[in-house]
Structures are given as structure tokens and as C-alpha cells.
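Single chain ahead, written as C-alpha cells, the form predicted alone.
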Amino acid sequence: MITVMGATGTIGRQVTRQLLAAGEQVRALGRDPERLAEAAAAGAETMAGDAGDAAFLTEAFHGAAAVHTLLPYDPTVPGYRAEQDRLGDSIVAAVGGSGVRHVVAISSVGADVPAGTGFITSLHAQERRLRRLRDAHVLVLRPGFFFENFASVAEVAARYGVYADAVAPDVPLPMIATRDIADVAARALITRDWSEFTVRELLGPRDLTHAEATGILGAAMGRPDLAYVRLPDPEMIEILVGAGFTEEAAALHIELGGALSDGTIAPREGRTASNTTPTRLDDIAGSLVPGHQRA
């Protein structure tokens, strides 16, 4: 049996379906039962609760050869840092009280840094209460700047012919399909070939500036002429918070820009043939931006 938090989200879905296809038991985890019925449906055990009860995930974990586990992120919840710390604290005494032995954890790039990296502050904050953990090996995943994030923007993108962020145009970074997390995430969790606390990085196939991607996304929509701008951080909080951000959600974004476009995050390992992964922004740039057509 794997388990498996965040089940109903971008990456979890996708854990819980190779894990079935793979031909594992699989307990899917998530906070609304409605939204489990997908993976009841493709034959997975499915418990639904609020992942920040350590009672209630200590018991969905019971049992398990291995959990993937997860901070979710919404930055429409107040007291976003004090959520991410009330759910961390529950993931770990989780882990310390069911007795499961593998733990793989999606983090992010930069999560080596202790402040000033905005959302990423908090994932720093969760790897160092895994660390701690003595009886269970812990696998960190790190990737790079999900290739998904583009998919929030891209209806305002096309309508306004501008793609506007906090992060500094030119800045080439690593940028990731959540697809191939989702893979290395499943393949681990089968295999379990990792001990004690392990940290790897997942960089994508290349790097990218935020003005080559938002090209991609351009010619994707049919709109070749599609520009990227980096708006000043007061304009970009107001837009932000109209979105429907908490005033904290939005200054942790301008700050995670600001970290993003200085290199404060930056990959630590460099360029391998292991942390590389396959799929191109080309190659799915069309399921980002629906009712378009690729030009």
C-alpha cells in the first residue's frame, strides 16, 4: 500500500494514476470526497480529511510502505506561513507515529535557502522538520518552476496581449512539466531506492527566460506577439490581491519574483543527465491555454 496526499491536485493526481496503472494499492488522500471519486472510481482507497489533523493522517499513513506527501499551496488562505507550519508539523508527527519507513516529498528548487525566498520559505522550513525524522527515509524532490503555473495567466494573457509577473524577463531558469514530478515521484515510491534523507533536484529540459516561455505560450495561442512584462511590485500586489491573494500571499509572490530574478533560488546540483527531464514547454504549451489553437 502507497499513500498518497494531495490526491485530487496537479501532482498527486498524477502520482495516483501511474501508481494504479503500475499495479499498486493505493490510498488516495484529499479534503473533499467528491473530488476523490476519480481516483475511487480508477480503484484506489480513498480517505478525505484535513491533512493538518495528525490523528487523521497518522492513520491514512498506517499501514503504508510508503507516503508521498506534499504542502499545499493556496494563497487565498490567511495566515498563509502559519498554515504551511500547522500542516508541516502534521505531516511529520504523521510520519513518527505510523511507523512508515519511505517518505518522498515534493519541495521546490531553493528550498536550501532559510528566508527570503517567499512561498519557498515555508518548504525550507518543512525539510528541516523532516531531517529530524530518525526511523523513516526521507526523498526531497526539488524541482524547478512548474510549467502549469502559466496555465493561471494565460486566459488574461490572451485577451490583453501582455503576460505580466514579478520576475525579471531575462533570467533563465529551470522550468519543469509537473508530469515528469509525477513520474519520478511514482517510480520512487515503487521502488524505494533511496536511504536516510536524500535530496534531488528535477531542472526540466532547459532552462528558460520568462520572455522565451511566454513566446511558447504565444505561438500556442496563435498570438506570436505575445510580450512578457515585469511590473513594478506595487501594481503587481494590487493586481494580485484583486485575484483574490491575501495581502501576505501577494508579498510573498513579489518576494519568490524577486528571489527568482536575483538567483537567490537557483539549482545547487547543476545540469545532469539525472536531473533533467524530458517533456518541452513546446510540448504541452496547448493544454495551457484552452480554446486556443496552436498557430
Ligand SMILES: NC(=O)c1ccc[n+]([C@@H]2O[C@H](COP(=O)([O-])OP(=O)(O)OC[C@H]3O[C@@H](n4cnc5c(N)ncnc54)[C@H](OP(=O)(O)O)[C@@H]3O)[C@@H](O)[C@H]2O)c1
Contents of the next structure:
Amino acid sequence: MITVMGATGTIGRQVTRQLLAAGEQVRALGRDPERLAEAAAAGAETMAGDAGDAAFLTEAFHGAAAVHTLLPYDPTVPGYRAEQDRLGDSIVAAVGGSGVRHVVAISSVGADVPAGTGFITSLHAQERRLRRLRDAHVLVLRPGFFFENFASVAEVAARYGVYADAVAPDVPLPMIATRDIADVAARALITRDWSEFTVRELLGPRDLTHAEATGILGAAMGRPDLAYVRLPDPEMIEILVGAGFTEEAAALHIELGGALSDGTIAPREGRTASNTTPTRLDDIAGSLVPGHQRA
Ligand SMILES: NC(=O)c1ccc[n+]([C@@H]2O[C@H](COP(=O)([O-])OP(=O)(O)OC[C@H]3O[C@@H](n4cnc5c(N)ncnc54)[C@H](OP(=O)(O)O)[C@@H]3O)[C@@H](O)[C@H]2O)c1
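Next, give the form predicted together with the named molecule, keeping in mind that what was shown is the form predicted alone.
Entire complex below, previous chain first.
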């Protein structure tokens, strides 16, 4: 049996589907039984609870051959860093308390850097916690920027003819489809073919700049003129807070944009066949733009 944290989320939902399709028994976790109904209908055992509750998580990890873990991303939650620490401590306590031997952890490119990387600083802290586990084999996956991030901004971009964010337009970045991250995670959970503390970067098919990515999205929405602009920090913060980000999360987003733009956040492995993943932005851009019915 394999336990999947965040089974209602972008990556965990796809990991759950793939494990079930491969004939694995799955215990799917989330906070809300209603959102877990899809996993239950597909054949998973489900457990609803707060991942910050170490007793709940220990029970959920108990008896699993492997667990899929992540730190949920929610920029509307008060005290982002403190909440990430709370969840991260609980995950590590539950791995230790349940005796599970194999852990796959979703992290990020840039998590090797201790500070100054916005949201990714929490993932650095989590990697440090996981590295201290003595009795579990931990595989840390460090993906690049998710293509799916564009889905949340595509509607506004279509309305105004401009996609605005905090990253420089012309910096090539590794960008990846979450389905490819889920593929790697599911295969690892099944094969458990790594030992000790292992890090793997996942870099997508090729690096893309925000300007290039915007061109691909624009073509998919029938707006070939769609432009990308990097907004000045105060304007960007105002937009983010208006969209529900806390002040802390807005500041972390700006810091992240700066660190992506100046090369602080960058892959360390160099591009190889094993960290290059197949899905191109062009392959899924149509599913990220307004009007598409998401599955
Ligand atoms: N976006 C990027 O470009 C990027 C790049 C690299 C790495 N990352 C990292 O990837 C991770 C996000 O993965 P994702 O997009 O798959 O996540 P996601 O879609 O935000 O899903 C989060 C999952 O966690 C669950 N959850 C949230 N709070 C919880 C809590 N307190 N207790 C129990 N479950 C909780 C949610 O379920 P319910 O809401 O149903 O409870 C959901 O299933 C983050 O660590 C992020 O930093 C992101």
C-alpha cells in the first residue's frame, strides 16, 4: 500500500490515478472527504485530516511501503512560513513514528539555496529536515516552474491582452508539466529503486522564457499578440493582495520572481536525458487557457 499526501491536489491527484492504474493499493489523503470522493470512486482508501496533526499523519503513513509527501502551497493562508514549518515538522515526525521506509518528497529547483528564494525557502528547510531521517530512504524531486501556473493567470491575461508577473521576460527557466512530475513520482513509489537521501531535478523538455511561454499561451487562446510584462514590485504586490495573497505571501512571490530572474534559483545538475521530461507547453497550452473544461 502506498500513501499519497495531497491526493486532491495538482500532482497528488495524478499520482493517485497512476498508482491505481498500475494496480497498487492507495491510501489517499486530503482535508475534505468530499474532495477525496474522486479518489475513493477510483478505488483508493481515503483518510481526511490535517497534515499538521502528526498523530493523524502517523496513522496515515502506518503500514505503507512508500509515501508521497509535499508541502501544500496556499498564499492566502496567514503565516505562510510558519504553516509550512508546522506541516514539514509533522511529515518528518510521521515518517519516523510510522516506520515507513521510502519517502518521495516534492521540492523545487532552487531548494539547495538556504534563503532569498521566496516560497522555495520553505522547501529548503523541509529538505534539511528530511535529510536528518536515519531510517528512511528519501527521494527528493526538484521540478522547475509548473506549466499549470499559467492556468491561474490565463483568464486575466486574455481579458487585458497582457500577462504580468514578477519574473524577467527574457530569462530561460526550466518549466514542466505536472503530469511528468507525477509520472516520475508514481514510478519511484512503485519501484523504490533509490537509497538514502537522493535528489533528482526535473527540468521539462527545454528551458523557456516567460516571453516565449506567453507567446505559446497566446497562440492557444487565439491571441497571438498576448504580451508579457514584468511589473514593478509595488504594482505586483497590489495585484497579488487584491487576489487574496497575504502581505507575507506577496512579498515571498516578489522575492521568488527576483531569484528566478537573477539566477539565484537555477538547476544544478545540467540538463540530461533523465531530468528532461517529455510534455511540451505546446502540448497542453490548450487545456490551460479560458474556455477549457478541466477534468
Ligand atoms: N507551482 C510551481 O511552479 C512549483 C514549482 C516547484 C515546486 N512546487 C511545489 O509543489 C508543491 C505543490 O504541489 P501541488 O501543486 O500538487 O499542490 P496543490 O495542488 O496546492 O495541492 C495541495 C494538496 O495538499 C492538500 N492540503 C492542503 N493543506 C493541507 C493540510 N493542512 N493538511 C492536509 N492536506 C492539505 C490539499 O488538499 P485539500 O485542499 O483537499 O485538503 C491538496 O490535495 C508545493 O510544495 C510547491 O512549492 C511548485
